[in-house]
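Take a look at this single chain in structure tokens; it is the form predicted on its own.
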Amino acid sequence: MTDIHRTHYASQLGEDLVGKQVRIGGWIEDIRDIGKLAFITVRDVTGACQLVVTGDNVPLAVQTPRQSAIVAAGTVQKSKAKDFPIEVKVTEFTVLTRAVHPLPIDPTGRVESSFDKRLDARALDLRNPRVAAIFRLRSAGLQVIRDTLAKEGFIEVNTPKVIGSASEGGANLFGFDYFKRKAYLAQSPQLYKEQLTLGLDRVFEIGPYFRAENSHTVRHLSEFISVDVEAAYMDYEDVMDIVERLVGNVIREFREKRRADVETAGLKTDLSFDKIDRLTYEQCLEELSKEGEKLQFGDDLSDAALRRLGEIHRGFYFIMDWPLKLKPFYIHEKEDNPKLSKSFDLQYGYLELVSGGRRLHDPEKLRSRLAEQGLNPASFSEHLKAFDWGMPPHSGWGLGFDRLMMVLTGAQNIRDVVLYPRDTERLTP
């Protein structure tokens, strides 16, 4: 019986397993054939290691294809290898599933294959270094999120992806047949998130959400994954300052403590800031007005505008207090000026990160808004009849975590830091 288990991982190989005993699993990226001695390069998700075949090892190991997944027993030696400190003499050698060439794409990067074939080939593409690296700081950054969230006070929920009514406003649902009835995939959590504030106080969650838009830009996806937060007792600008130090813990942990990633993903580690400017949206007017581009209040801002602002203010900025109209129903008024909204949001460049605000929690101006909106507030009446007992005031936020990650990272492209991307083009694999 095949021994399929490792001792240890490729980078976990050190002078300290100097003449001792390991067996290592990975699959086969480089063979060099001198004859009577092989050279094989195995690697695993944390790195590669040099194996040396010698023996009746050796024909089975020159034949073997390469990206074939293997285990090795052997002794750990030292190497006079340029790349390899450190290399097993391998006593034992087990082929465990043989690659069938011609592979779709070559996962080493050294041939360059077009962006969709890599997305056809997935799961082989995450053999690439570079991108398991950014598959590796996209669960590092989940995990600072979390982190942060629950010292915070937050608990985390998850609430329902399929909803009985297409009442959020917004963005289109997909519809589907539930049972001989209509059901809708969620665009966001937004109104149970609001509801569970009524007695969880701070809750946060972290999923999949739909949005049925026939976009086709590098920055918009059917299925994407929302950090949501809502918090009782705290206003706008309390959620505000969570939204700043969660960013700014996530980019210490790149920058600190996930470097050997960066590196190998060749990401920018200059992201960094001490406080992230707040502008009004009225600020934004004016700033935009001395730059030529001509608003009125009420305007909302384009992709070009906030370019514009993006080359003002470098990096993360946010943009507050706009104009109620502009904002769902579930929107807060500015005491002093109704006009304006008790809202902000996130922005790196012409970028939207996370949007966000203080929420109504009277009930008779939550009705009020419905109908100003144009929206039947019986259509609402399971999330309303939670108001009617006891809502305390609340404030969240919701965080497109890709979009996030896609700034992170560089890329161009968010599909890039998405495993699976789901678009108007793309359901498979």
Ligand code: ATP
Given for the second form:
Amino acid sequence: MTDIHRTHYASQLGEDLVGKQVRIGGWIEDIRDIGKLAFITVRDVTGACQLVVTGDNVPLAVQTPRQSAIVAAGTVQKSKAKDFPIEVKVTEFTVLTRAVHPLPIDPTGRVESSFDKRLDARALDLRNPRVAAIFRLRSAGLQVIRDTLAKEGFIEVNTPKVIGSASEGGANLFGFDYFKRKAYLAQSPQLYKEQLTLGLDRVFEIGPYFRAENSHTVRHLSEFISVDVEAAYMDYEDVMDIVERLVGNVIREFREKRRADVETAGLKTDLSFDKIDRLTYEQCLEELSKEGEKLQFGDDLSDAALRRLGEIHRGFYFIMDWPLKLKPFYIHEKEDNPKLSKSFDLQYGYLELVSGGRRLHDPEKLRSRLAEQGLNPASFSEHLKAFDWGMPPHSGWGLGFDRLMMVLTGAQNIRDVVLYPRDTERLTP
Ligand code: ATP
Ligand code: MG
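Could you please show the structure of the form predicted in complex with adenosine-5'-triphosphate (ATP), as a counterpart to the form predicted on its own just displayed?
Every component of the complex follows; first up is the chain already shown.
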């Protein structure tokens, strides 16, 4: 029976181990056959190491296809190779699973593959250290977000993704059969997280949301991960402060503690900020007007307009105080100017990362706003009833985590930072 365990990862092999026995597990990246012996480069999730194979093991080793999974045991010794200061002189070499040939992509990255082919072979693509580093950073980012929100007094919740009616009244919902009824995939946890502030005060959820948008862009997917927060007794500027601290913490973590992955992934690291600029919607209209882009109060900021703004403001910036009529029914108006709303977006250049705001908590106001927006309060009765139970004032936001990762890794396409993207074309793997 083969022992499938390893004693060390490749990156743990150091001079201190010279003369010691080790077991290595990984995949074959390269084979150099020089007759009586062979040099095998084995890679694992931490890096690569060199094996020296001799004797009866040579024919087996040199015939094993690249990317096959192996374990090897042997003695650590100094090496003359220029890439490896030490190597393992192998006494046992076992092929666990052979890789087929030819493989659909070259995960070493030496032969360039099309992005579609890489996505079709995503599991194999992750053997490319640059790609794996992106997903390690993604995991680190989520960890920082959880830690930050926990420290700010938020508790993590899970709300249903299968829902019985359109949560925000919009189209864009995927519907399906549900035990002789119609159900939908949630497009956001908006209504649930608001209800939860009633008893849990500050909540956050990290989960997948679904939008049946027929978009063909580098920033929209039909399934994406959102970080959602909602907090009682906070106004919109308070939750903007939270976004700012959260994004700052993720950037600091990457710069200070994840340097190796940042370097492997080949990322730029000039993202830090002290304070994020807070522009109002009306200031944006003025700036755009100076650039020759004439918009009327109440116009949405088009893709072209946002790209213009993104050229003026290259990094992160907030756009706040949007016209109320551009915002969903649950957004609170500004008390001193009810044409405006207590709302904001966090932008990075042209790209929207976060939308949030203060919410209406008064049930009467909420009912009349639904009606004003042409929605039927009766179809929101399940939601509205919670507002009759002593709802506290509250504010919150939703952050597109995949989009944040695009910015932090410098990816031009959201699909670069999502393992198995779902869009209008892609439903596999
Ligand atoms: P956009 O205008 O860019 O389509 P939105 O305003 O419709 O976004 P929101 O409903 O405000 O999106 O959702 C909150 C956040 O979730 C967005 O700021 C964005 O970061 C992210 N997001 C929304 N839709 C998608 C999507 N289809 N794919 C990836 N992320 C998304
Ligand atoms: Mg938005």
